[in-house]
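Given as structure tokens, the chain that follows is alone and in the form predicted on its own.
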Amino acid sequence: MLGNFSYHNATKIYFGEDSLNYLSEELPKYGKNIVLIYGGGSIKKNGVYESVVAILKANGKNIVEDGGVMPNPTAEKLREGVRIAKAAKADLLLAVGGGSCCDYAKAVSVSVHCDDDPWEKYFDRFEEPDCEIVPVGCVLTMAGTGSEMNGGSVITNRATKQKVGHVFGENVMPKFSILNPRFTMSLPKRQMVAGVYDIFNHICEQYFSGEDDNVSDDLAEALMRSVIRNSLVAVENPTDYEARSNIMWAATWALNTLLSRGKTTDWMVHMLGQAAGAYTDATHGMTLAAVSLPYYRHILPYGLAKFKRFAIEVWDICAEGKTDEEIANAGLLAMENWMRKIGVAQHLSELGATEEMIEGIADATFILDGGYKVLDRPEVVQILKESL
């Protein structure tokens, strides 16, 4: 049975081949100036840059360029970009790229206006925004973390060492983005499948949690087995446009807060990928997969119900003759073997990380209470070494 809950979603979504076109629709309900945010340089050598500003110069406007943006942004760029928005006197910020930047524009958006300092304030105290909000519009070069349609922003304090996440409200929503999934072929096989197992792992943090039989979860099975099906022919055939269209559509429904609506939610996979990923700047997917299976082999006993769910409906399990723990258990290792095959990391070791690094790794995670077990320190220093 689902809670009570209310649904809106602001963000309008242009998706295919010819969807960059539209840009030159929604250009002209902003101002002229628009900062172009973007990443280490990849979409000027893929051609997307040229596009891009192509279309900004042929509608009158003036750019700003915001490049630099990298794969974990910290709250040193986060400065530097409103002052940069600042002086620009931004009416629009253009992120083109992946989550990162996306990410990073929403944080950007909410505090050219504000006085206080943005990590202080939105990262630590978790305000929400009382100023001006600057819109924020995403050209997607990079299926994964679902950015592109929801309010949340990732911002890692290097100095602190804290990778944290806010979830803004829907009027810091992207106001439109542009998804080609034809813009996503030319990155490394390595990001695609960190991409892959960001959005898998999105609909898990909201499928286990729960005992009740609704159509959240019917939603996510389907998702799940999809992101499956699809990742498999992408590994083999990165320009496979079904394949690659198909992912890029499930990252965002994925994480676009339909899938959550009316259950309580888990994201300790999350909590713990984002700590490591804070001492390490790992790839955020494969700090995801690194932890996973530890953490999801540790609550199965207190959701054995729904893992025997995901065990014969995502992974198509047969039930004869075994005990559910025996159902469960093979789920997870059907899920493990799916994972080597597209090749992420299976341990935090291969990201950098060391025993000495456990300890504040642990002081780093933030403990949550919407899945099937509320985690004490000792368990996640258990769960964190056995990710080792």
Given for the second form:
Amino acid sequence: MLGNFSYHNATKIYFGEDSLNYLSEELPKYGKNIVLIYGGGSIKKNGVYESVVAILKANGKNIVEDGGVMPNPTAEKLREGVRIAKAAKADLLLAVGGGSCCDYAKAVSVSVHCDDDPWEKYFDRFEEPDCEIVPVGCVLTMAGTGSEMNGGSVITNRATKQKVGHVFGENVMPKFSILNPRFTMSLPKRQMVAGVYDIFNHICEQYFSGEDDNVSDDLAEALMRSVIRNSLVAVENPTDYEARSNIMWAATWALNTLLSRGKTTDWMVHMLGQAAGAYTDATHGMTLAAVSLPYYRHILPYGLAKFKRFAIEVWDICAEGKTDEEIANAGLLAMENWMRKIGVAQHLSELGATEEMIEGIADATFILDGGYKVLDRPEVVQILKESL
Ligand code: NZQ
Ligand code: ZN
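How about the form predicted together with 5,6-dihydroxy-NADP (NZQ), since we already have the form predicted on its own?
Every component of the complex follows; first up is the chain already shown.
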């Protein structure tokens, strides 16, 4: 049964090959001072930077650049971003890049007019913003996180080895996001498939709870089937526009707050993956891939009916002559085969994790309820060891 909920999504999306043209429609809504946030330089190589800057100039904006946002943006970089945006008297933070740039822009947006340390306020004490929020816009160049249409922001504190997400309210979500699938085509294949697995896992995290008839689960299954089908096409032919555009839009819907309405959610794969990420700085989607199967095999007995449904509805497993356990396990095996085919990580050791890190990663893992089994610490350690 669906629980009670309210639903509103505050982000306007412009999607498609011509979508960047709509930046000119958005810009007049904001003042003159734009902080242009970007990563390590991919946008300068693929021409997106040049196109965005030309539009900003044509609209008479002052541009202050804040580049060098790293994957898994750090608390230290966030503090620098706050200083830059403050000095620029930012009217709009325009993030041009992947989820890291978009997450970072949101964290800066709630900190520019706030005297507290941003890490401590939002990622340690989990306070809500109580100061003026600078609007964020996004030009997305990587499909995966869903950050373009949600309030999530994940920041890594390298000093304390913590990677922590804060889900802000709709006043922090991007006011607009521009999604041009062509902009994602310069992604290295490894990043593309890491994004694909991130999308798939966002859906799983919201799917593996409850056993009732629920429209969210039907939507989730349709999205999962689409991600599987289109990822196989994109791996073969990364310039297939149909596949890349479907992946990009599926990423947005996988985590734009719709699927979780009326449901509890799990998020334990993300908690395990993020803790591993805090220790290794590995690519987000790869950390999820490495811990997923040991985790799902561990909780399968507690959510058997749903894992059976997953096998049949998502992986087309023939149920005839099989026990429920056999059907459910066949589904996870099909998922494993797909993961191997697209080429995501199978083990945490591939990502730089070692046996010696396991206890620390377990300490950094937030244990959440909402799934089929609330883990205890020995189970976390066991899953991490099996993931190694
Ligand atoms: O920095 P540049 O040079 O731009 O290169 C990036 C980066 O190295 C590159 N890239 C992006 N677009 C490209 C490109 N390279 C070539 N062509 C392009 N078009 O890809 C690398 C990864 O980029 P990044 O933004 O880090 O990836 P992603 O979008 O996966 O974001 C990861 C971050 O988002 C957080 C993760 O934890 C991680 O910190 N997440 C945010 C969520 C949210 N807001 O809801 C949820 C997710 O579960 C996730 O936790
Ligand atoms: Zn994710």
